[in-house]
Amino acid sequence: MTRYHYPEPKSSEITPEHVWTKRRQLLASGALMAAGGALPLASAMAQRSKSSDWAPLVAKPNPQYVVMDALTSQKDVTTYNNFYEFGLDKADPAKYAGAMKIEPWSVEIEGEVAKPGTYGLEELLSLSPMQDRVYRMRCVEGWSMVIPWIGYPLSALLNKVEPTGNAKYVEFVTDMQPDVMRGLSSSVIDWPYREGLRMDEAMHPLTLLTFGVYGTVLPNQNGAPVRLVVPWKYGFKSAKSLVKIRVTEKQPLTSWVAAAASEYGFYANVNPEVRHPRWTQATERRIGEGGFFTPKRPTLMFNGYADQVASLYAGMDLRKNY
């Protein structure tokens, strides 16, 4: 099996260690945590049945992956969401997806891999360590995030499953739940969702197998029980409430490439210099920064990870391959 290995980050893309401490202090003395200590993760799970009750999930966290921008507040990353399984409204999720069954759960893992199965939400909870990483996210619609996620690089769950010579790519198929699902009923994508990586960029160690948010276990809204998050793409990428991990060999039909080609690409990689065919990819607005009138910021180059990722890319044409 091939085995992929990626430079540490740049130290300009460290916090320092004095303001991530502060940061967590600041995080772990606040309200999330006020309801008591935290639960093993399976419980923690379990507990969690309204988006109104989340149950607190403490990890470790990374200083090698926080960024020095300030974090977008938990309110506006928990209501402010596109999961079009819902609806097309921002408001929607929070609105609608408190109904989504998330237990029991299980992802089946299958294609070309030496160890397909079926794991459960407790074995990949206890597959590796959670880790707390900062990740700026940016959506294709030119608002953006800095968000605190949990969970542990998709890798860990890779090379538990051996992809054999033949995987190139990882689809991730997301669930269907029609009696609550109000947006299933929409025609914008072919259900259900899916989307896809490259081998290299899914086993890179940014990309993160994620199972909570700012210090809890992930709201319903926000992709529960399990998503994917990959901070340097658009956040189209970042699927929700995984069902299915499919490796291939060939490069998979995802739902938005599907639904408009000629707007969202498989890359996805943000990439100020392509431009939507809607609207520019050059500046962004950040969430919760200021009032309407305040000015956009510059769109930075794979969402300021160049240095961990622009050498995935090589050689590539990212016109083309947007």
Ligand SMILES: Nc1nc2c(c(=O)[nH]1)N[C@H]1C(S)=C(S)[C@@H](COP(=O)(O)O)O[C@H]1N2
Given for the second form:
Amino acid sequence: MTRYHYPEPKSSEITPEHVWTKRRQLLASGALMAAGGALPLASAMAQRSKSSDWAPLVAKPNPQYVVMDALTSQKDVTTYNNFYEFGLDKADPAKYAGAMKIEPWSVEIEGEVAKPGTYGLEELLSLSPMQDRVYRMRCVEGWSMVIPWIGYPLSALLNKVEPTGNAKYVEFVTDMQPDVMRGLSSSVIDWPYREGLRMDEAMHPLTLLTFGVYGTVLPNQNGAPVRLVVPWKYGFKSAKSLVKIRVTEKQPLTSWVAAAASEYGFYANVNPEVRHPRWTQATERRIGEGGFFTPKRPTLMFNGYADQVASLYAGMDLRKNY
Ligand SMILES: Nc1nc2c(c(=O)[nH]1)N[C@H]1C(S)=C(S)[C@@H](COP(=O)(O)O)O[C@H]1N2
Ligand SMILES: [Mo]
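In place of the form predicted on its own, output the structure of the form predicted in complex with this ligand.
Let's see the whole complex now, leading with the same chain.
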């Protein structure tokens, strides 16, 4: 848990080389790097089911994708969650998601692709090298975390299934397990949980197909065994426990847009200048940081990823396309 602690940063820029080197040294001194960084992928997945802890999943840190902010603790990352399938309280996912069945697991890929099919988790795990990336995450509710995810760009998978000329959007669908997902009885959302991205967003190198966090396989509450992570958008775009990826010509109707279109848009880019109808989005509370009187942090345009993603929205009215 402590091996990710490295010097408190000053800015939120990409890590300078010397800081990165330092971090690599810290990582290398930890037990998980003992095997030379080899990825115990399938075995990691297999080991974890009955353990209260999670099997290691080691990946090469990618120095291009790391932020300087101090990491949110593993404890907060794994106990303060939104996963409405398991209840609305932040503590519910950690309490109840352990019962979710994640073996065997496969993801169906369909729609506007030349190679549709069912991809087993094993195959997904070995499709592309895993990377360790530290991302800033911002929930639409006004809190944020800094999380070391493990995965690879979704583009690796999309390229493999060969999107057709009609492919304009990608829809993501979460599993439904009514026997263990007590939240499915709630009508806040028309289940299953569905999210979506425009094709260029889905292909963007920041968009991560994610299998692990904090050096372990994903805990169930974080969306095991495979989820999406899209760091420049509000957290609800990062759908968990995916069972279907559908490539489409038309913009998919996502769960939150269906639930309240005036409050949650399809794009949902982090934007401090566009209020949620019921609250400001200009500031955020970093989970684990200080107490009640700690000043909030200013929220950054595109959650701090503007250099990398602003061009995707050139010419678009981001007030209309919230
Ligand atoms: N299937 C599903 N995915 C989901 C959610 C959910 O309720 N169900 N909540 C979203 C929201 S609002 C957030 S902020 C993030 C939280 O991810 P974390 O708990 O791993 O930090 O997951 C997103 N993905
Ligand atoms: Mo969220």
